[in-house]
Every structure is written in structure tokens, then in C-alpha cells.
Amino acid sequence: MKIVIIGGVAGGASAAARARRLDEKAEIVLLQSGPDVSYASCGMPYFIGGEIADRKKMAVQTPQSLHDRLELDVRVNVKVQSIDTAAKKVSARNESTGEVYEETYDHLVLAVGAAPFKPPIPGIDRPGLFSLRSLQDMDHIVSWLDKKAKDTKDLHCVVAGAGFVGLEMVEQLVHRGAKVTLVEMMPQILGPLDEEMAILLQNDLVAKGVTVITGDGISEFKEAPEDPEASILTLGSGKVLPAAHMTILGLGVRPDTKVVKDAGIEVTPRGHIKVDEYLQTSAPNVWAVGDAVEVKNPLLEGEMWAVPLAGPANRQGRMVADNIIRGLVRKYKGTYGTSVVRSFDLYAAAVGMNEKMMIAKNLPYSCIHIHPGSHAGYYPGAKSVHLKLIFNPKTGDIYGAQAVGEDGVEKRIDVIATAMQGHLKVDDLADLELCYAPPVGSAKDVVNMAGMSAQNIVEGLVSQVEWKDLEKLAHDDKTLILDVRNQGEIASSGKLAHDAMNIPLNDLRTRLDEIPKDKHIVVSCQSGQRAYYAYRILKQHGFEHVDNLGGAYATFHSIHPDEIDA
């Protein structure tokens, strides 16, 4: 059996290597386009901006080292020009030689992955401006950081994109001392969260002195006048940046499938690879994995995404290597897209669908947010995990979660991503039974309060609105504003709104008489947990029309610092 794989990152490498596990006598080629397989493309930022020191171990992998331990047949520098499937087999070009070849096949695998977007901006193609998808890229960005930096006393890079990539990159240009502009076109940094996640992020950069500037794209590139190699950045607005000695363009990824295109295989409108359950194409004996590829979305029956992350990417290339070897044993259940960035002191961490998607797809969902200690509060060293659980509010089912913090975020996302692909409920993340010691967690953990949480929603226990509502609700003359927090913590913290009302939670039995029954009440305290327990007080005493906010002032604060003057 003769297996060609055409691209050697995540996917190719792993479909290879798990290929050869499986069958000693099968031929395998692997044909990268570049001059590296298998490398560490996720670490290249932490390499440029110093926190990987060893240039070496960038390369995970050599075509020699593949070869020495696995027998496989890399070969660098080599781009295919057109797949006849007909015919099975490939055109590809030594880029070193410039020798044309042809290679047949048994079967074929396409893990072509995504090229960085490039859009046609006047003047894109200028000096100093870096995508960064490969090692070249990572080693000319360094270079060009190396001479800027002996060049130039104020270093100034621009970072356009405020993805994972470009999060990671404004990170690791403050480590090295440049002054960074981030530019983002959508209103929010980091599209996978929320806006109320992703501001927690966007206000911990300006803190760090990264300027951030959203909903404001950047339409024209010119040569700056006192350095040739720096560029004036003008945005959509009409607002012109300050010279920029770099730019990294992290405008999002298309995925590089022109190659499977012309050969008829069946891709997306978008360009992504379809495939059946068991990552198959629509050509006989041709698969596909990684980024390139359009996979089920488990949460929505008949749904599709697109969803470039190297964990899935990897796992799909070993069942694909199982499905060719030992016939269709594998099928792919679907891509959940949980991920993870850190951006100085904070990580961000997300699963499966946000609420800008719901709302989209016009879905019936429900929110909660909290905001626990990482650890038990008694121990020193607690941080704020901020967490947000999407849910069907009828169905208890979980559609996705996101949470930041300093400590402990990625362990509760991938509690409920588990939970997820378990097919559990909300109900089930209240008894999950997690490891609890002081210093690392709580009795009841950060996941068992969003089950708990979400659970009293499902069954009717309390109701709420959302922080978005809260400032046309705060001019309805029919609603009051509860706020249940001491005196001393609105002092310190800010207000809601000018006229809430203020009646401590220990207080409230006493000053019932005060709260008018014929109004919405929307109650409120820091974190959301002693505006649950005043719910459920008014609840039992006679108050109809009674919703917490969501959230509560930690949440709305965050997105919206100015208290509402109504």
C-alpha cells in the first residue's frame, strides 16, 4: 500500500507516523510545502518574544528524524501542483530544483491546512509587515526585531487581528519593549468570546499600555517619511496611527485548498474540505484533515463548521490513518473548539458555541455568568475565574461555556468540554465530584456552582435579565433597581444606577415595607450569589415580578464602568 500525504504540520505528520504504526511494509511519502515538517507552529510567538530560548526545539521533527525512526519518506520543499484522482496521482515540484514529478497513489491524504489572509490593502506587500505561519516567518520577524531594536529607540509595532495569534503576539512585543497598537475590525477582540468576556481581556491590555482600537479596520499602508521601512497606518475611519516600525498581520486564515479545488473535489462555498464521518472526501481513496477541513458541529444536528485548532487536527489524522489501515473503524464525532490563550496575566478559555451564535441561528438559550474564587477563599492567593455557561433553558442541555481569569480557567472549560462530549447536563455539572484541596480548589468547585447556577434556572428557581437589558430597564419607571450590596462596597466598587435602591441582603427581611410590590424588581449584588438569595426572599414574601441580573455588577461593571444616570 502506497499512502501519499500532502502537508507535514499537525495533521499530516500524525496521519504519517500513526500509518507506519500500523503497517511496516506500507510505502509513505509525506510532501511538505516548506522546508519544515512537523514543527511547533503554536509556539512561535513564545519564541519571538524570548520565553522560548532554543531554536531547536522549534523543529519537533526532521525530515532525517522521521525517516531514521519511522522509515517515512519526507520531502521538503515540495509543492503539488494538481491531484488527478482518476488516474491517482499527484503533480509535484522539487522547489529547490525545480524538478516536475509525478507520484501515484493508493490513497491520499490532504492536510493542506489554512494560509494567513491577506486582503488587497494598498501598500500590504511593504516592507515590515509579517504573517506568521511558518518558521521562516518566525525567524524574519526576529530579524527584523533584532535590527529595529539596535535602530530605534521607541520601538512601535502594529498588530492587526485580534485573534488568538494576535493576542499572543501583543504579549510577547511588550516582553521585548515595543510599544503595540492593536487593531481590530469587529467590535471586540477575540471573537470566540462574548463581548463581556473579551472586554475582561481588552481592559487588562490598556492596562498593560497596549493601545487597542476596535470596529476599525485599516484601509491603506504608506511609507513613513523619516523611515522608508516604517508604515503609516491609515484605519477605515480615517484615523491615521503613528509610524509603525512592524506590522503583523493577523487578519484570520482562508484555507489553502485551490490544489483540491482544481482536481473537483467537493469544497465549501468558503473553500473548506468536505468530508463524511470518516473524514473521507468526495474523491475515492482521498481523506483530508486539520485545518482545511469543514467537520460536524456535535451541538447542532445536520450543522457544519469550521473550527482551525492543532488538537483536533491531530486526533484526525490518527483515525485517518486507522480508517485506510484497517478499514472504516473510526468516525469523527465532531470538533467542540475548546481553546485557550493567555494574554499577560490572564487566560481566556472557550467551548463550543457563544451566544453571538445563538442568537444567530435563533436558538433558544439561556446565560449565566459567575465569578468564584479559583481556589478556596480561606487560602491565600485566590483569583477571579469569571465563567459564562450557555444552556437550553428547558432542556438542560449545554451548549457552551467561556471563562477568564488568572488561575485555574482552562481546567473548568475542559471539565465542561468532558462534560459535553459526554452528552451531559447542567444537572450533572452540579454533582460532578472534582478534586477539592484548598490551595487548588473549593468544596464545591467553580463547575458544581455553574451547574447549580444554571439548574435553578431549568427548574424555575429563579429568573433573570440580562446585563445588556439593564440599562433600558433602569429608565422604565415600572422597574427598580435592588442593589443588596453593604453600603461600604458600592462606595468602593461604583453604582448601578443613580436611583437604585440600596438594602443589604442581611437587612432585607426587615425593610420589606420599603420595596414596592406593584414594580419589577431587579436585584443585584457584586457576583450574582446574595442577589439569588434575595430572590428567593421577595419570591416567598409576595413579590411577583422579580429578576436578578445577570451577572450581577461584576459582569455589567466590567462592560459598562459608568454607573446608568436615569
Contents of the next structure:
There are 2 protein chains.
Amino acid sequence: MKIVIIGGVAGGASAAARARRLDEKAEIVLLQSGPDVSYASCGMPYFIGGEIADRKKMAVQTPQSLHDRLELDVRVNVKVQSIDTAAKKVSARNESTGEVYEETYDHLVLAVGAAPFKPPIPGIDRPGLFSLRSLQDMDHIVSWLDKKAKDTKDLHCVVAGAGFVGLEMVEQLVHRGAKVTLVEMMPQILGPLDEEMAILLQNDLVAKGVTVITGDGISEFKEAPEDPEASILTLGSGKVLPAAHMTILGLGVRPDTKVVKDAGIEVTPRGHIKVDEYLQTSAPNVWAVGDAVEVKNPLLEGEMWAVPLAGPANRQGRMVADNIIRGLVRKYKGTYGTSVVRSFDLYAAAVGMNEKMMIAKNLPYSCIHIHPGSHAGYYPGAKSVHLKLIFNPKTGDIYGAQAVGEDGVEKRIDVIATAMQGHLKVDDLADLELCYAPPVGSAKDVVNMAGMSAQNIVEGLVSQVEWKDLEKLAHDDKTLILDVRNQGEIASSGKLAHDAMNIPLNDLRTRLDEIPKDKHIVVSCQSGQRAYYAYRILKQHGFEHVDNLGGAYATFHSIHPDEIDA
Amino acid sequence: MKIVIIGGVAGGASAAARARRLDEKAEIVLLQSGPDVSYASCGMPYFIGGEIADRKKMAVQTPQSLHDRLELDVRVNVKVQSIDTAAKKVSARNESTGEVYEETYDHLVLAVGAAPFKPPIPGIDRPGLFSLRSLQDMDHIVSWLDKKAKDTKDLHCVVAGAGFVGLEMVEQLVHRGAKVTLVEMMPQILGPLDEEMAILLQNDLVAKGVTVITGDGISEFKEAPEDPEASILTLGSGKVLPAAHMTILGLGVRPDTKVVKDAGIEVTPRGHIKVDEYLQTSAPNVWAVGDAVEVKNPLLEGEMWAVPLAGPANRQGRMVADNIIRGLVRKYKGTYGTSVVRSFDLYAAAVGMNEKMMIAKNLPYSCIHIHPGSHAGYYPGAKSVHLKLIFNPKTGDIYGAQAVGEDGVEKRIDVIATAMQGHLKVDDLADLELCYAPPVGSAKDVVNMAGMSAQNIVEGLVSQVEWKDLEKLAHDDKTLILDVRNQGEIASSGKLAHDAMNIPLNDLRTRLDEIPKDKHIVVSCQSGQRAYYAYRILKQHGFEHVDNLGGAYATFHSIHPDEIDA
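Given the form predicted alone above, produce the structure of the same protein in the form predicted together with another copy of the chain.
To see the whole picture, the full complex is given below, headed by that same chain.
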């Protein structure tokens, strides 16, 4: 059995290692276009910023180490030029020697990955512009920064694209002393999150001195008059940025599948390789894994998506090795998109569908926002976990979740992601039994509270309006905004709306006659819990049209820093 | 509707609050035997040690605050003397005034909790011996410690019982400058864990200067000759401890159910209240929640157990309120026993069945031990997560898990606990999609690795012997112990057995002829991964009887610090 694997990072390396463990006698050839295999691609921003100090750590394996341990035939700096699926062979070119040769296969694994997107913007090939895919890219960025740090007093870097890598690069460039401008074409940073969650990170970036520009793309790079190695960036809006000594292009990735498509292997219009549940492509004995494939979206019957993440790539690689050597024993069930990014002191994590996707697909959904502490409030050091849960208000099925905070963020998303993979519903989140000790949790964990809040909506015990509806409602004569916080809190945190009524929750029962019965009452507090109590009181005292403000003042204020001047 | 609730901490307070939210008009009477309701009982060790500085934080709610927000009729220092389930009334005594009165109910909720076990040991009522159930107990301990710290130079405290509270008290007493002796009757500390996991904590306690005595109970407390307030403890073995200025009795809890049993409500032989899936007791309109009830063990068909933890108590309280007010809408599915404790820098967490229980029940099981890093190895600061997974080797069903380490411990147990609650199997753990970013995870997370290891056993790709079998095997002529670590590692970490053969993994393929084919080969490395690779090589090269050492040298060495002298 001869297995040829194109691509030797996450999915390709995993497939090779598992194949060897399953079959000592297989001939396993790994063709890698660059000089490195199995490198720590997710660690590159941290090496650039200096958090990872040892360059050797970035090359997790070398061709030699893979040969010594796994008897792999690893060939680096080899570009595959074509694939002949009928003759079962690939044509490869050794980029170091220029030699072109053919390699036959019994099974071919396409782990070709995705390449950073480089849009056809005037000046995109100017010096000082970098993408980040390989360790060579990383080394070039470090050299450039080292040189600029010597030559330039006020280093200005632009990061184009506010995705995972973009945000990581912003932080690391700030650590290196640069003034950083983050430019994102979409109206918000970090697309996997919804805007009211992403704004928490954006506000923190601004507080850290980063200039954040959203809803504006780059239309041109021009040589800076004072420095031929610096660039003047003009944005789509006409805005011109101060001369940038470096620009990181973090504009997302595109599947690196030209050779695959040319071979007649089926790809999607966007270039992702089509695979079946066993990760087989349209060509016999050709398999595909990782960033270049389209996978099932397990949350929507019949829907496919592409989710370029290291975890799924690794597991797909392992599965393909099993399917090749042991028969079709492993089915890939789809990718949930579980992910996390650190941005300075904050973590942002997400899984599944976000609200934008639900709206775009015109699906019924409801969402709750909560802001509980990362552990028991009586034990010092708890940090707010801002969590959004998106679910079906009829069935309680969970569509997705997002969380932002300083501590305990990814753990809650891991739990919800696991619950989703076990087809649990919001009822089950309410009942989940999780670890509790004062330094690390609460008797009612954040995830329990999310489940209970959602359960209350599913069961009709509470109803709500969204933060985005509040401005309109505040200007509606038939709506009264009722704030049940204490006066001191409002004075220190801020009001929701100029003419909101304030009755502290503990006074509500004795002051019900101050509230008009014929109006739509929208109740809010700081984080939502007291508003829920107030809702229950009002509904049971004959107020018919009551809603809570989802996420309460905490969510509203993050994205709408001023009170509504109704 | 009138609801009387006996007990106002976790389960009782949750039931009361939810009942009020569901029904504004219900009369809700909460009878609490002590002066405090809804207090932070899990925080008490941390207040004693000074990590929680503000005494007010310990009283999460007060009778007044519960009245103001929830219109609860909270009566503290009230002891229930009897329950008349036919007449639907309780007889209560106000301990402050001596007044005895009757209270009728439509529904009665028993949230009576569990009391610290105080065995009939001679001298158990001596001064300086404390249990820890109430804030008053806590205050007494603090006063005693403050006084002793003034009077005594070398404060010596004994903690009897190495459960959750015992371990927390050990740490906090060390923080307060005491010399601490921990005495545990069972052969190991922290019973929910198995011995090879608990030893990791025990070794750390010893390193922190704590004297740890296991397999020995206290048989007598006697007045110390030099100090009438100090005690001389004699153990069952005859061993006599240095005079103790304080002893904390952390010997577990017993359901506080005398009044319940006297009322003819059905309890188990050990005194736990029997409830059905709606948490109804044997008496009409009488419900029970929390530490005093026996619940389903969801992992074993038909098995019941008692799991005194705050999380389940809280959720049961909420469910009972729903069932009382909205009809039988909530079923309690059982308790998995998800728990965590911090002991100095280590966390230990567990869920489900441990190996001791599996052996006691004579159930088929297999277990794996792994020791991966808490996050990607190339990013600084990763700590080993020592994880044990117990599962059915035929079906892949998960029975339980335990983890110990400095970081990322409870998060992995939360994920596995959620997987168990979603009836996922080891295959699903291998496939779980979890958050990955270099500072907080790995592309193959600890949980994935556990799933993959277990899957390899279920599918017959590897087999193993346990650490406890190694000593016998090392003395067996027909067995060869093969250590595939590098020589340098063995020199610095230690050998498994005097006559173990050493062939580093990377040399194995070329040195196979050195290994006798007719022997039982037991392969080990440091953490298990290389041994697995070696196993696969050996099996495919005609070695028929091969096993890995489960958990490898890391597990073996923790519990067996010296090499086996075969």
C-alpha cells in the first residue's frame, strides 16, 4: 500500500502518523510545498510578539524526526503540479533542484490547506506588506519589525482584517511597542461573533490604544513620501491613514485547490473540495481533509460550510488514515466551528451559528444574554462572563453560543459545544452538573444560568425585546421603559433612556400603581436577573404587555454608550 | 397555596426563590434551624484561611433581603420538632424565645441537609475540636485560631478526614501558619478519586510540609499534659500524635433526617430520604431536595446513591418549585457527582464512577491514564493534566473520569461530565470539537486524547496492563519490561524495574532482534504515547503478547517512587 499525502501540517501530518501506527508496511510519502512540516502555525503571532521565545518550538516536527519515528518519506519544498486520478499518480517538482518527477499512489490524501487571501488592491505588492501562513512569513515579519524598530521611533502598523489572526497580531504588535490601526471591511470586528459581543473586544482594543476602523476596506497602498518602505493606505471611504511601516494582511483564507480542480476533482464554486461523510473526494482513492474541504454543518439539515480550524483538520486526518487502512470505519459528522481567540486580557469564544447567520437563513430563533461571574461571587477575583445563547424558542434546540470575558470563557463554550454535539437542549443546560468549588465555579454555573434563562423563554415564563429594538421602543409613546436598578447604580453606570421610569426592584410591589397598565412595559436592570424578577411580578399583577430587555443595561450599554434621548 | 420549606441554604433557598417567581400569591414560609439562610457554606474554609476577607460576603442573603425581594416569611433559629403528614402541619420551636407553634402547609419541602459526622470516639467533646457546617462553626474556628496564634508559637492542627472540606482546611490552616497533620482512615486521601490519582495530591501535600497519615483512624482524644486546651490524639494503629491545638473533624456528613424518619416518611437504612423522579417523598405533598436525599445514579440502571453537593441541591430546589406550582413538569435524572477541589496549586476533579466502585460492583471496565499538557506545548506555561477515564471496553460507554493538575483540570471534567450527560461514548470524545488557541488548548485537546486512547482499546488496537500489575509482572520470568524512553530520560526520571530492557523508540525497528519473541512484552515510556507507537510496531512485527503499561512511567512513579528490584 502506497499513500501519498499532499500537505504536511495539521491534517496531512495527522493522517501520516495514524497511517503508520496502523500499518508498519505502508509506503507513506508526504509532499510539502514549503520547507517545514507539522509546524506550530497557530503559534506564529506569539513568536512574532515574543511570548514564544524559542524558534525551535515552532517546528514541532522535522522531516528527519518524522522519518526517525514514523518512517515517513517526507519531501519538503516540493510542489505538486498535477494529479492524474485515472493513472493514480501525481507530478511533483522539487523547488530546490528543479527536478520534476511522478509519484504513483494507491491512496492520495489532499491536505492542501488554504492560502491567505490577497485581494487585487493597487499597491498590494509593496514592501512591508505581509501575510502569515508559513514560518518563512513569520521570520520575514520578525526581521522587518526588528529592522524598523531600529530605524523608526514611532512604529505604525496596520492590521487589515479583524479575524482570529488579525486580533492576535494586533495584540502582539502592541506588545512590540507599535502603534496599531486595525481596519475591517465588515461593520464589526471578529465576524464569528455578533456585533454586541464583538463590541466588548473592540472597546477593549480602543482602551488599549488601538485605532479600530470598521465598515471600511483598503482601496490603495501608496509609497509614503518620507519613507519608500512605508505605505500610505487609502480606505474605501476616502480616509487616508498615517504612513504604515508594516501592514499585516489578515483578510481570511481561500482553499489552495487549483491543482485539485485542474485534476477534475469536484470542488465548490468557492474552491472547496467536496467530500462525502468518509472524507472521500469525487475521485476514487482520493481523500481530502482540513482547511480546503467543505464539511457538513451539523446544525442545519443539508447545509455545508467551510471552517478552517486546526482541531477538525487534525481529527479528519486521523479518520482518513483509518478509512484508508481499515475500511470505511469513520464518518465525519460535521464541524461545529468551536473556536476561541485571546485579545489582550479578554477571551472570545464561539460555537455554531451566530445571530447574523440565523437572520440570513431566515430561521426562527431566540437568544439570551447573561453576564454572571466566572466563579462564586463571594470568592475574590470573579470576572464577568458575557454569554449569548442562540436557540430555537419552540424546541429548545441549541444553535450556537458566544462568550467574552477575562476568565472561564472557553470552558463555558467547550461545555455548550459538547452539549450541542450530544444533541442536548436548553433544558439540559439548565440541569447540567458541572464542577463547583469557590475558586473555579458557582453552584449555578454560567452554563446552567444560560440554560435556565433560555428555558424560561421556551416555556413562556418570560418574553423579551432585543437591545437593537430599544431605541425605536424608547421613542414609542405606547412603551414605557422601566429600570429596576437602584438610583445609585444608575447614577454611576448611566441611564438607558432619558425618560425611563425608575423603581428599584425591592420597591416594585408597593409602587405598582405608578405604572400605567395600558402601556407596553420594557423592564431592565444591570445584568437581567432583577428585570426577570420584576417581569414575573408585573405579569402576575395584571400587566399584560411586558417584556424584558435582553441582556439588560450591560449589553445595551456596550454597544450604545449613551442613553437614548427620547 | 402555602409552602413550608425546612432548611434555607442551597436547595431550600432555591425552591423558595423559584416558587415566588412562579407564584406571587403563594405564602412561602422558610424555617431555618440556625441564624443564617442562604450562606456561602462552600466558602467557609476560605474565610478561615483569610482568602475571603469580608465576613459580610459569607451571608449571601439575609432573612430581611429575602423578605424585601421575594416576600418570603423567613424564620431563623427555628427547629422543626415534628411533622404530621396526615394533618399537613409541622410543629416548630423558636430557639430564641422557646415558643412552640404549629404551621400548616399545602406543600412541604424538606431541605434539611446533612450534618457533619461525629463518631463516638473518647474525648470527641474536648475543647479545640470543630466541625464545619454553619457560619457559627466558622466563627468559632476563627476565634480559636486567633487566640491560639497569640498564645502558641508552634501551632499544630489536625484535620481528620481527607475529603473535599478536609483538604481545603489543610491548605487554609497552612496559610495561617499552622503545622498540619492530615489523618484519614481509608488507605488514600480524597475518596472520590482512585489511589493513583489521589497520590498526586498527597505527594504535593507532603512537599508542602503537611504530615499525611492514611489507613489509620483516631481512637482517642486526651488532654495534653502541657496544655489543657490541646489534645493528644491516639490512632487506631497505636501511633500517638504531637499535641494538637485544634482538630477539624471532616469525617463526612450524615443526612439530618431524624424528624423526617419519625414522621413516617420513607428513608433508606442510612437515613437518606427516598424520592421519586419528581422529588416527591412517600408522603403526599411532601418533597425533598439536597444533601439529605437519595438520588438515581444515572450510570447504573436501578442504582441509587447520595451525593451531597451544592449544585444538584440548587437545581433540585428549583425543580421542586416548578413541580409544586406548575404540576409535575420536571424530572430529576440523577446525580453524576461532578466535583472539584483545589489543594494548594493543584486541582482535582472527578465525575461518575471511580475504579473502586467498578470493582466493588464487579462491573466490566477498562481505564486509560494520560498526562498531556493543559495547552499547546509550544506556548509557554503548559502544565500536565493527569487524566483517568473509566469506560466499558466493549461498548465505549463512559463510566467516569478523574483529573489532577495545576491548570485546565475542571474544564476537562466539565466537558466529560457534559458528554456523559449527553450519553456520548469514547468515540465521541475523540471527535469532540473544543476551543483551541495556544494559551488555552491544543488542536488535539486533552479530552480528545483521552477519547482516542480509549477508542484504541475498544477497537483492539492496543491492550494494556495496569500499574498495579507491574510489580508482579516484573518478577515473572515470562515477562519482559521494555522501556522505550531515551537513556537520558531514564537517568533523570528513574527506572521502572531493575531489569527492564531499554530501547529508545526511534531505534526500535532496527533492534527488534534483541527482543525475545516468546515473552510477554510490557512496554512503557514516560507518558504513554511512545509506548503506544512501540506497541503498534511490535504487534506488526510478529510479537504476539504485548501490552502497554497504562499511564506509563508517570502514573507508576507517582504511586511507586522506587524502581522494582526484580
